[in-house]
Every structure is written in C-alpha cells, then in structure tokens.
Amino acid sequence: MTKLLAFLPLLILLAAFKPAEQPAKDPTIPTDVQALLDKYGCAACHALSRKLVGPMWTDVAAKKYSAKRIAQLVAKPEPSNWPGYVPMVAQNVPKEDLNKIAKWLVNLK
C-alpha cells in the first residue's frame, strides 16, 4: 500500500497531461518495433522526433547504451540519467520483445 502511495504523485502528474494527438506513424520505425512500442506503452511517453513525457528515441540512442544496458534500464530505471524528465516506472517487458526494441534503439541514428 505504501508503494502505491509513493507513486500517487506521479500518477496525478501524468493524469494532468492532456494526451497529445497521435502523429502519423513514423516510417523509420519498423512496423514490428512500433507494434511493440504501442503494446507495452512505450509510445505513450516516447516519440522519435518530439519530446513527450520521456526523451525522444533519438536522444536515448544518442546515449550509445548497449542493448543489454537499455534492457537493464527499462527493468530498473535510473532517473539520474534523464534529469528534467518524469522518472520512468520500471517496465515488465518480456525479454524477447525488450531485446528487439533495444537492438532497434542501438542501431537508431
């Protein structure tokens, strides 16, 4: 119960944001990867060419993390890596899907 209360301010903050109109899907994101980003809610906070709640995918790629490091940070985020953004809550993405997303990010220019 106390863990839930700890996330309450974050949930209130997120609820205060008006969802942005969904732009047309970016053709540079492979369809299978976009499907995973949508399925696991990644696309709700991240986009390729504009800042939302979280950093742009291109900004994440610019950090030059390995696919393994990206997977670690999705499972156990470190907010100190992204000052100025709402801290990401740990995500539970199956390993196979997470690896596919992470490999795409590593290769993103």
Second form
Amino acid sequence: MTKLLAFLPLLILLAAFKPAEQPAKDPTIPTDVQALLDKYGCAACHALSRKLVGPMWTDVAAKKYSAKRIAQLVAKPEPSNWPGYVPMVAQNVPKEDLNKIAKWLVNLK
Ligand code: HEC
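Any chance you could show the form predicted in complex with ligand HEC after that form predicted alone?
After this comes the whole thing, all chains and molecules, with the earlier chain placed first.
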C-alpha cells in the first residue's frame, strides 16, 4: 500500500502533462459542410486528415485548386491526378451544395 501511494504524485504529474487531444490550430469541418459530406456520401471515402478510399481533404486542399476546378473534378474526376488510388466515380451533387463544399476546400489549410 505505501508503495502504491509513492506512485500517486507521479500519476498526478503524468495526468497534468497529458498533451491536449487536439491542437487548437487543427482545422475542423464546419457542421453545415459535414452535413453535405454525409448527405452525398463523400465522408465514406474522404476524411479530414486520414487517408480512406480517397485522399484526405487536407491533401486535396494542398493541390490549391480553384472552387470552380474542384466542382469540375467532382462532377468529372481525373484519376490521373491521384496515382495509387482507385478512380473516383463521378459524383452527382447539386450545384449550390457542390459550391459550398468546393469553397470550404479552397479555404482549408
Ligand atoms: C467511393 C469512394 C469515394 C466517394 C464516395 C467520393 N470520393 Fe472523392 N475521391 C475518391 C478517390 C479514390 C479519389 C482519388 C482518385 C480520383 O480522383 O479519381 C477522390 C478524389 C477526390 C477529389 C480530388 C480530385 C482531383 O482530381 O484532385 C475531390 C475534390 C473529391 N474526391 C471530392 C469528393 C466529394 C465532394 C465527394 C462527395 C460528393 C466525393 N469525393 C466522394 C473516392 C471517393
């Protein structure tokens, strides 16, 4: 028992210095955009910072496309832009919603 108590301060110290779970500067997906990504099934293949079937959103954003170009690529994918991935099937998203997703991607760092 006394041995156990000796470890108590150490445990408290470890708990206090546990790194924050998410760095504050990590980008997050706004709820309205997330709702669209769920609605049109994008979230099944794309995550913010984790490779799934498709590239992570931060990697797509790193290509520095314009919003117009993103909208084009979603409607008419060019798989040669992503060697090593299976080709994405053309996604049928109404213009307004697609523009919302594209604008979010353009501003994603
Ligand atoms: C079944 C899986 C799947 C779904 C669902 C999916 N994607 Fe993709 N996506 C991919 C893959 C794989 C790639 C990379 C290969 C390619 O572009 O063909 C990709 C690439 C992309 C790119 C990059 C295009 C380029 O040429 O650089 C964008 C933007 C994108 N997806 C957006 C979306 C959006 C928006 C949705 C939802 C409407 C969506 N994706 C749904 C798998 C998917």
